[in-house]
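One chain follows as structure tokens, the form predicted on its own.
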Amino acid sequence: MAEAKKSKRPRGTVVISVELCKGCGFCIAFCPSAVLEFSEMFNSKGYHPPHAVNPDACIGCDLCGMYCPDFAIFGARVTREVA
């Protein structure tokens, strides 16, 4: 019998508030599945905030809050729905 596939659904996802990032990079270093990556576009502080540029490889493991020295970043693992 073959195998149903499994969708690949999200596992995380990351929340950035641009206003607040001072563009320290912390949670571009540590995110271990290489989510983030500093933006082009500037702030009204003039930082390059980090933006998402692999949203689906999230885990939510919010090691990006917990490095952020400006708690403007948060992971969140995404729950499933109960059918």
Given for the second form:
Amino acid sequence: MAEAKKSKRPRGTVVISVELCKGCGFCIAFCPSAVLEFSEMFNSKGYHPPHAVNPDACIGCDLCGMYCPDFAIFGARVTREVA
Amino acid sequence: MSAKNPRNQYLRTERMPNIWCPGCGLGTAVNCFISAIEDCETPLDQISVVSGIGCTGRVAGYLKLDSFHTTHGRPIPFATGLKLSNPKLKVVVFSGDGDLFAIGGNHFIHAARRNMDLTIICVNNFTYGMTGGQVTPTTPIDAFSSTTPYGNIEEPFNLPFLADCSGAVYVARWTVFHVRQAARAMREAMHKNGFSFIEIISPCPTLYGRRNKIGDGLKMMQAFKDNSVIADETDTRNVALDFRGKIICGKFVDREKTSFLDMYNIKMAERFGPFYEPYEGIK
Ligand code: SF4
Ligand code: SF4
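Any chance you could show the form predicted in complex with the partner chain after that form predicted on its own?
Below is the whole assembly, all chains and molecules, this chain first.
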């Protein structure tokens, strides 16, 4: 997972279960903030799961989670307690 | 990061990964349903899901609710029995176009005619996925399937129209691209007292998309996005789908009608007067 820049506090976060992914690309295509990209890695089934290339832009809308047919990703809003 | 997907509490995670092909829209339709039940006030033990046979038939097995995977075409009769024996249940039928409208076609029109209090979610992918991509009653004219190698020549059903004229009280259509709208429609449909019907257009990239040169699941989703027109309250006579035409989405019908059970109690009370005790399920 790409490391988030310290300066900006993300409003959302995205969590990916790489082993469940079948590489359909729905989350990448329909994320409204262009957070995701296919990664170079393979999972054990031979698919390229997504990774967050732009995690700071994530708004935690969970559209990726709504689209993912394999229940392999979800987004959540981050509460403000961590600086 | 080890946080758990909040959907997992509604899923039989021990059965994951699911059997659906990469890019199949069925899992997305399940997400819409989970989102619909998540913020619905009905307790989960009062929601049950019934599926028939086919790729969509697997839904009953993946949801962690009281669910039943019936024989081919028979989810509606099973659901009818379930509803009548325990009217407190919200009974949802989640099945495919082939199951509900080919072998199960008669059950569909009669449950709608009786206004049985069921919610029918039909995932329409225009083909029989599980058995190798044969033509179904919803395959558009000219579409290729394994049994129509020169293109389909049969007129398909217009499902919202069929539901509407059979008597459904709620009729909507969305594609799996419209996740939020589909979830909202499912929630609304479950709250209707009577027969409600939602058609969810979904990609079957493996057997329909590939054979018809539409491309993979993502390309099919993009096509739904580009070709759909949202027009609530359109007359259902005008929402038929053709091979590459527009997909009219929205809520087409929302009306009130006495449900089967209410009608039963009203009519029996008329007949037997004070001696009649309203039926509220098997004691
Ligand atoms: S939660 Fe929303 S913004 Fe964040 S990755 Fe998912 S789709 Fe993109
Ligand atoms: S055959 Fe078609 S409907 Fe069945 S899982 Fe594969 S893509 Fe989905």
